[in-house]
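Here we start with a single chain on its own, the form predicted alone, put down as structure tokens.
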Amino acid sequence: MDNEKMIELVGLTKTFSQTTAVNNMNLDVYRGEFLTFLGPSGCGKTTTLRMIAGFEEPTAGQIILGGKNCEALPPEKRDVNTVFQNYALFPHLSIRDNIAFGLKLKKLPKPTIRDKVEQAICLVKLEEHVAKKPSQLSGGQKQRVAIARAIVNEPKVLLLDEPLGALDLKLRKEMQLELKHLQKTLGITFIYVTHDQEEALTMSDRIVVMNRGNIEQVGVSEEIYESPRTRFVADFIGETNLIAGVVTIKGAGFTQVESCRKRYSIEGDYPYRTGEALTICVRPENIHFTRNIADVGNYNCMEGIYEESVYVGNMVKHILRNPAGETITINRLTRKGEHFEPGQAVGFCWSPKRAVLVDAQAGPT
């Protein structure tokens, strides 16, 4: 990835009757870059994706493709090509006719179609089904050839519209680090669109989280994890504890914050006033069981009810309730001889280093 802007977004907006699908978005993507639309089911990013592509037309706003505005440019005069979820493949032609599509239609030399195809199957590793038809192939093949047949074309930009979505989990987890290697190889800008957390996690340079049509955060994957800027990225990147609480004390560096009658310390630089509510953020793996919750030095405690525990192969999920009646769940190794009974009053404590501060709604930003 350089610094070199591939796509720019500028207030691009979509509505569809009385819904805002996508608004006022103002995004920067960069040549070779693998950024990942993500977020839930209707925030706006299958539509920002088909935006671009040219299959919607934009309300307002524009799309500059490689320094050149192409919002009103037909999908085929721009320089990008999509992979859908359901392969789109011609059933009646070969893997190889499949692949070659789109350069005979441009009518290239037949033995540069030969070659740029070669080279195609050559990468996604499919040299020994070239004959076959797609009904002979698996699931996680056709995705194979529907990815061929857009790379062959050497576009700017390639859209993937959950492209693995209906692939079984081990082979999903497979593809994902074969789209990964085949992207740094290419240097082709990919953008991909899941609501698949860990794969965006797993395969992107910048993810762009989104909620009912806005941008919530733009970052790599340890920043939009770590340090969360809203209580939506919080809550829907994997897992968290959200604890509700009020600041107290806004100190240099740090920010002091009472939850269940208790004061908290959170490190950190952050913009909220003296008597705001908020909310405590802390992951799961980042929070330990004390036995003594006076004496745990500058770490944060706090005594909750224990539950139950989970066990999900080499981690056990402890649930509790704290003090104010929200779950708080904990993540440990398996380890022999750490046990709870429910109904235990049980101490947890976390480093003020390791939880974050954001708004007490989950509304978008």
Contents of the next structure:
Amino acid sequence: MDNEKMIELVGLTKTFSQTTAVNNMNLDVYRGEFLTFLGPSGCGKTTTLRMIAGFEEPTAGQIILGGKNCEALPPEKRDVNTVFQNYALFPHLSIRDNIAFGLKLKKLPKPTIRDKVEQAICLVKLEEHVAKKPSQLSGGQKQRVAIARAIVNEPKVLLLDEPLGALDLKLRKEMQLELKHLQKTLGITFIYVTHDQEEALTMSDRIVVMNRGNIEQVGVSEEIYESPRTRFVADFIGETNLIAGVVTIKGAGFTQVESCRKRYSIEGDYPYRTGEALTICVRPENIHFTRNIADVGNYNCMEGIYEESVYVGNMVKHILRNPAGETITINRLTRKGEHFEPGQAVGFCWSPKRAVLVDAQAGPT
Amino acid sequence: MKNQSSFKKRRLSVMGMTIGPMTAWTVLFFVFPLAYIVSLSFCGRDAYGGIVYAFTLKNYQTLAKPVYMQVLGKTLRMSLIVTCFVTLIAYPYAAIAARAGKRVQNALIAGIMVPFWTNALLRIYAIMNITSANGLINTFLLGLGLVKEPLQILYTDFAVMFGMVYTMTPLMVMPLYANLQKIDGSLLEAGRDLGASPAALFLKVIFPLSIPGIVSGVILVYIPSMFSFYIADALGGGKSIIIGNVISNQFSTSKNWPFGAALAVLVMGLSTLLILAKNLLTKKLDY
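Having seen the form predicted alone, the form predicted together with the partner chain:
Below is the entire complex, every chain and molecule, led by the chain shown above.
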């Protein structure tokens, strides 16, 4: 990944009769990067991808591909290729002919086509299936064909629209890693669309979290997970505890927040003003139990009523309710052997370093 | 043991109730007439048109005569031309209907189905009216002074083929429409995405995928074209004779049922071959 811009989206907007699918989107995609659009269904991620591919015309804004504005270019003239969600393999063509489809249209010399197709087939490990028709392949194999058919054209950017959505969990996990390795080997820029946050965290160099046509946050996986900038991102990515509060002191390098009539200190500089309502967000794995609430050093402590525990193998999920009635989930390793009775008052605490502050609303409405 | 036999009996009665009526219907109205026609084709005929129930191959020897073979050849040729024109008209129509919006789609399908449900003879008489010497077309052309004498349109091969194309077009549109509509839109997007211009997309994706629809349509049009007689009767006026007319004549004016039956068996044999060929082809195209 270097600093050369492969795609620039400038004020990109798409409106369908009444609804705004994509709202004034500005984004740079760099050469060789694995970028993921992540968001719930209807957030505009697929629409954005389809605009880049040329299947949808933007209502406003520009798409600059490799330095050139491609507004007037039909999909067949754009130097991008798409891997479709339902594979969209040509049922009347063999696997080899499916993969060769794009190269044949480019009128390349026959030996060149043959070599490139062979290479692509090896890359996705489909050597035994080249003569078969798509209907004779399994879902995972079809997916590989779809990928081979796209990358064989050596596009500037490969667009992938939830390509693993139809596969079972185990195969999906395998394919995630395979795709990631493939992307690193080929050095092609990938733009990947998914609603699966775990998939996004596993594969991406950068993640663009989208909600209702807007970009909520752009960042590397760790940033998105560790320091979500909005309540929507905190809530959508992984599990999290959201505790409502009000800013009482805005100090240097820390912010003090009042919640449930107690004060909590959170490290970091935030743009929130004193008196502003916001949300403290703590991941379930960053909370510990404590016997003595009075003696935990600089940790932030709270007391809750224990509700239930859920055994999930290596971990136990402890579910509590805090004085404000918010559900608190605490993930602890099973081997710690912590056990509580429903209805019991339990103290818990977290480090000021291990919490972030986000806005009070659940995303823009 | 007793249980089992009563179970068998019950199963038989259930079978009788369910598939019984259908079997009876098929035997009565399909197997029996077919067997009758085939056996009739091996019978003789007396001087007054009566049937002589004695085995003979005379009918088949007669139909091998050049005069009948010529009519058969002309029929096959005309049916082929009709099928070609029907395909040329029906394909774009079906393609537009398949990709159009809901309202245009309904209008286009109604446009083809409503005439199809109207009595065929009525429509043929309408064509006669329009094309006759003092019909709509000639009145118009004479009125404009474009021709001095009325054009001979009615009672020509052209009129017969026109009538057949007109009648058969819906039979091609429907299977093609069903086929084209079934083509997944994402395949078309994939084609464009991989660099296909609209023309290349048609040649490399849409057309190959629509071949099963064309084949079904060809069968649905070609076979009725071979058998049709009322269109040639009405629009050909006895001047344009195809095999359907000959067969219908044997059963009416000529009163030679056995020979008519032999001709019918011949045409049936040809259509059976066509259907077998179609099945072979569709099996090969099955993906």
